[in-house]
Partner chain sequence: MWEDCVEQKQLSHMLQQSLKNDRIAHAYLFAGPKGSGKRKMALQLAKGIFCREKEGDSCDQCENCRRIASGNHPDVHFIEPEGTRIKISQVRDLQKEFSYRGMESFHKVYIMNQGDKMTTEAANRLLKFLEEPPPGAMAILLTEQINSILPTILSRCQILHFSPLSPKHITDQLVQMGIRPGLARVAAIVSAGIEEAEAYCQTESFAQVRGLVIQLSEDIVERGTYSLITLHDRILKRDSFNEELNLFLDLLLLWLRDLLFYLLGQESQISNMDQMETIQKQAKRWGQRRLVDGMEKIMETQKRLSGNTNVQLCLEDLVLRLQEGS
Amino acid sequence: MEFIIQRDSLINTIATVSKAVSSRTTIPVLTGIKLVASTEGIILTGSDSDISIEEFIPVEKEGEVIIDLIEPGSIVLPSRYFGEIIRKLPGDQVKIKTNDHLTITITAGKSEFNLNGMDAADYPRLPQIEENRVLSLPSDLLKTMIRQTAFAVATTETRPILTGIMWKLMDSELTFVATDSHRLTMREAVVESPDHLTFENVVIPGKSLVELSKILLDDSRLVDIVITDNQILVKIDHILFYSRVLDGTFPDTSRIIPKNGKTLMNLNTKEFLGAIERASLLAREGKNNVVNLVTRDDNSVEVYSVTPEVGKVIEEVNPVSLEGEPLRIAFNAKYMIDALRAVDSEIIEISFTGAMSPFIIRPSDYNKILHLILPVRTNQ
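Take the sequence just shown and give its structure alone, in the form predicted in complex with the partner chain.
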C-alpha cells in the first residue's frame, strides 16, 4: 500500500472514525483504525464492536485531487498514535507507505515516522449492504427523532433490551419506541422505502443512536438506512455508521396506551414547563420528584409540591382548554420535563384516565409524537 493524501481531509476522517474507537476493549485489533486503499480511494474504519464508523475518501472531490494513489493494500494502525502523528505533521501532504511485516512509514516534509500496524485480516467483518432493503429519510428528521426518544431509554442494565430504541417499519411509516418501564416515548415518521419492506422489534442501543446523531447533519439531505440481522447501517454521504442490534424481544407497548381520556386539557408548553420546573425545585429533594396536579372548579389547574422538611410550592396554570372529570394526580416531574422539552409544539394536549392510570402527552397540532407517563401513587 502506498499513497499521498491531503493532510486536512485525512485529519477530518480520522476524527470521524475514531469516535467509534474505544481504549477499553478486550479485542486488541479494535484499538486500531483500519485503512484500505483501492484505486477509487481509501476507506478508514473505527470500531468498538458496538458501533463501527467507516468513511471513504475519494481520489478526487469537486475537481480537486485529494489522493495521489500509487498502490492498493490494507493495514490496521494504532488509533492513538496514528491520529496524533497526522495531526502534528508539517505540510499539506502526507505520504503513507507499507513496508514488510506490517509496518508503515509516514512521511511529510522532513519528518518520517515508522509505525507498527496489525493485520487487516484480523479486523471484524462488517455486514454487506443489500440494496433492496434500504429506507431513506432526511438527516435532520432522523436526528430529531433520536433526540425526541433517546432520553427515555433505561439507564440500568437490569433489562438490557430497554436500553435500546425499538424501530418498526410498516407501510412506509417508521416508528421509534423507547421506554424505561416508567414512561414511554413514541415517534412516527413517513419515510421512503420499498413497499415490501417491513420489520419490527429491531432494538438499537440508545447510546449508539446518540453517537449517530452527533454525526448527522442538520439539513434535509437523505440518509439511507439498511437493517441486517445483526447490525443496522446508516449511510451519510461518504460515512457508513454501523450499530449492533440488541438481542431479545421488546415489550409490546401497544396495549398500555389508553384509548379514551376522561380528563382532557390543552396547555401552553412553555408556560406549563416553567411551572413544572419551578415545582420540581422543591420536589427534587424528596423521593421520585413528585409533583401534584389538581383541576379546580374555576377551570384552572394547580401544580404543587410539598416536601415537609423543605417547604412547599403552589402555582396556578391557566389551560387553553379543560374538559372532563375533575382530577388529582401525582407524577415524577423529571419525566414530565423531559417530555415537554422533547415536544417542539407550542400547545400540548394531555389526556388523563384517572389518578392511577398512565396519561398521554401529545402536541395538539401533530399526532406523530406520543409521551406516556405512569403516575406516582401518593397517600393524599
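Only a predicted model underlies this, so the values are computations on that prediction, with no experimental measurement involved. Positions refer to the first chain, counted from 1. In this text, the rigid core denotes the largest set of C-alpha atoms whose superposition between the two forms falls within 1.5 Å. First, how it differs from the form predicted alone.
Once the rigid core is used as the reference frame, the Cα position of Met356 differs between these two forms by less than 2 Å. Fitting the two forms on the rigid core leaves the C-alpha of Lys368 displaced by under 2 angstroms between these two forms. Core-superposed comparison between these two forms: the Cα of Gly311 travels less than 2 Å.
Switching forms now, from the form predicted in complex with the partner chain to the form predicted alone, please provide the structure.
Below: the lone chain, stripped of partners and molecules.
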C-alpha cells in the first residue's frame, strides 16, 4: 500500500473515525484504525464493537485532487499514535507506504516515522445491513433531538435498556424517549417518511448517539437512517455510522405522565435557570443536590436550598403567571438544570400535581418536547 494524501483531509477523517475507537477494549486490533486504499480512494474505519464509523476519502473532491499515486492495500494502525503523528507533521501532504512485516513509513517534509501496524484481515467486518427501512432526516433536527434527550439516559447498567434512547415512528411522527427512572424526557418531530414505514421500541445506546451528534452538521442537509432489529446505520455524506440496538423492551412511560396539573406556572427560562444554578451551589454539597421551591401569597416563587454544614441560599423569582393550589416541593437541582438547558424557548411552563407527584416542564410556545422530574422527599 502506498499513497500521498492532503494532510488536512487525513486529519479530519482520523478525528471522525477515532470517535469509535476505545482504548479499553480487550481486542487489540480494535485499538487501531483500519486503512484500505483502492484506486477510488481511501477508507478509514474505527470501531469499539458498539459503534463503528467508516469514512471514505475520494481521490478527487470538487475538482481538487486529494490523493495521488495510490497503490492498493490495507493495514490497521494504532489510533493513538497515528493521529498524533499526522497532526504534528509539517507541510500540506503526507506519504504513507507499507513495508514488510506490517510496518509503515509516514513521510512529510523532512520528517519520517516508522510505525508498527496490525493485519487488516483480523479487523471485524462491518455489519451487512438490508436497507428495507430507511428514514431521511435533516441533520440539524436529528442533532437537536439527540441533544434534548441524551442527558436523561441512565448512566449505570442496573437496567441496561435505560442506557438508551427509545425511537418510535408512527404516522410520520418521530419520537425519542429517555429516562433513568428518576426523570424522563420526550421529544417529538413531524418528519417526511414513506407511508409504510413504522417502528417502535428501537433503543439505541445514549453514548452512541452522543458520538453521532458530534459528526452531524448544523444544517438542513438530509441524512439517511437505516433501521434493523439489531443495528442502525446513519449515512452522512462520505461517512457511515453504525450502532447496535439494545435488546429488551423499553418501559411504557406514557402511564406516568400526569394529565392535569394543580399548580401551573410560566417562568422566564433564563431567569429561572440562573436561580436554580445559584441555589445548587450549596445544594450540591449534600447527598441529593436538593433544591426547594415554594409559592408565596404575593404570586412570587421562592427557590432555596439548605445544607446545614455549609449554609443556606434563597432566591426570589417572579413568574410570568402563576395559578392553582399553593405548593411546596423539593427536587434534584441537576435534573432541573439539564431540562432547562435543553428547552430552546424563552418561557417555560411547569405543571405540578402535588408535592410528591412527578411534574412536567414544557416550552410555553411548543408542544413537541416534554420533561418529567420526580420530586424528592425531605423533612423540611
